[in-house]
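Shown next as structure tokens: one chain only, the form predicted on its own.
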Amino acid sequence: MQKKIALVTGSSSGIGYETALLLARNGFHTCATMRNAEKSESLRKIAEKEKLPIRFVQLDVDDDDSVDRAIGEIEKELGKIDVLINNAGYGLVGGFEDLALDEIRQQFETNLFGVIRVMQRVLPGMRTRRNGIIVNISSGAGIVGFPCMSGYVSTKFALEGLSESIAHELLPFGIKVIIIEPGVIKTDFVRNSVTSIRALNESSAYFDILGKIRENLILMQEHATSPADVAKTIFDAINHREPNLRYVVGNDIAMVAEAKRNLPEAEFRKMMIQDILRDLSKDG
């Protein structure tokens, strides 16, 4: 029986990197992408040293050409891509004020329009088949909102609305779609977000906000959901002859949206900043 294919962007660390594991070590051929192919050391030892099948791809989703040629490449040495990974993309922190529109655009750029790129170049071979699946890993922060996040929440509701509209429009030709909803996963994200240039002075408003957020989010991921779990769900879901649209991932979120559908809003909302008022009247 011949291998499925997957395709898994962002693969370098954290969930990208558990999920493109994880795939091969069950009998996928995995082709693990991502923008630095320096940064595939790691995996390339593990993938060496059990013999997986993971092929490695120099991908960039902000890049038309570079999906192109990589997507071009994978088609020509292994054939139609059976499952679809959107996993790449980064985090933009800063109170919106100090958010800069091109730092806003760039992260629409790779968080949206990164999978837009990568989805429609893999579509017409899924649908020429009739047989494919497309997971796009969202976030919490694409059920709730969340302060001095609202470049990254925006990309995040944006890709929900898009998942979900074109998963209606795509089930008529065999294809499924997944949304992948992680809380507070333990992994290099915080480490790796972009701060906006403006909220790194002191003198904005929103510095002692921001740096609260921060605070929270550290001592959140020494407990937070591992990648090999969210990797797991991945897995799962699409191995299931009827998967549902949202996976939502950990106790944190899980906890956080069900508030969210049974609160009124505005003890929600007071839910949701008494943590950063308390502390911040303190430091007063």
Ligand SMILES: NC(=O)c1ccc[n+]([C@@H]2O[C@H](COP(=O)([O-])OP(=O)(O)OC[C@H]3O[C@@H](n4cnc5c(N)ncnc54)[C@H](OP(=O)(O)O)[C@@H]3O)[C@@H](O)[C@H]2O)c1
Given for the second form:
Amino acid sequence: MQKKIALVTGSSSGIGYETALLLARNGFHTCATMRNAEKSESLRKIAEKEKLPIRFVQLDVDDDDSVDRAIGEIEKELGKIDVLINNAGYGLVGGFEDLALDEIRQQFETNLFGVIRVMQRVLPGMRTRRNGIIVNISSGAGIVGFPCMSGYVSTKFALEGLSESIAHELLPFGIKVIIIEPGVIKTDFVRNSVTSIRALNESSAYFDILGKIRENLILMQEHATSPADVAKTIFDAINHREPNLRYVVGNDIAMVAEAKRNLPEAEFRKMMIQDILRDLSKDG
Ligand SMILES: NC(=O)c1ccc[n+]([C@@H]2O[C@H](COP(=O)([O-])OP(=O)(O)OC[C@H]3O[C@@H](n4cnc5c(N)ncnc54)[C@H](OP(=O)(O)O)[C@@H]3O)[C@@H](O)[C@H]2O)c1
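Show the other one: the form predicted together with the ligand, since we just had the form predicted on its own.
Once more the chain from above appears, this time first in line as the rest of the complex follows.
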């Protein structure tokens, strides 16, 4: 049987890295794409040792030419892309007032327009073959709003709406769309997050709140779900004959999502900010 071809964006670390590895270990010819080819070394070593079918391709989701070149090369040499995993992304943190418009634009460029750019380049091939699976890595932040993360949350809510709409639109063409909603995952995500320049200034009205949120996130990351669990959810979903539209990964976000569904709105809102308020009042 012909090997299925999968493309993963942002494979240099975290969820993308684990997903590329799991797919390759399970028979997918995997295109591990990353914007910085120098970061491929660790995955490359494993691939060589285990003789895995991984191809390394430079792809920056922000860059039209890079996306066109990478996907053109893959389609020319491998003939098609069966599975696309849109994983590349980063977090922007800071109180909304402190976010510069350019910082928000850059956040959308990668987390939303990057996904749009890659999907629009891959879709014609999938549609012509009437076959394909697109997996979009959203977030718990695509279900619930979080303080001092409005820029990031906006991109993931937008990605949710986009993915849900095209899931309906593409089904008649044999293309499935899957949304993955991880909670806090043990990756370099927090370390790689960008803090808005104005939010770094101690005179910011949101400086203390942001500090508490950051502390909480770092603590939560220590006991967080592993990126391998996210990869496993992706793998199971793409191998399912009739996958769900959405998969939540991690007990933390499963509980918050359930609370949002079931609690009265005022109670849910209190729950979302209680840690911050308690910590801040403790500090005086
Ligand atoms: N970790 C969490 O708690 C969590 C929770 C929910 C959702 N997510 C989502 O999961 C996805 C992966 O994040 P992660 O946790 O694995 O974090 P990560 O370890 O920081 O990985 C992010 C990946 O995205 C890549 N990337 C960023 N901008 C890019 C661009 N313009 N073009 C190509 N690649 C780019 C990074 O490449 P470089 O190495 O070059 O920077 C890296 O490979 C993101 O979409 C994130 O929003 C994460």
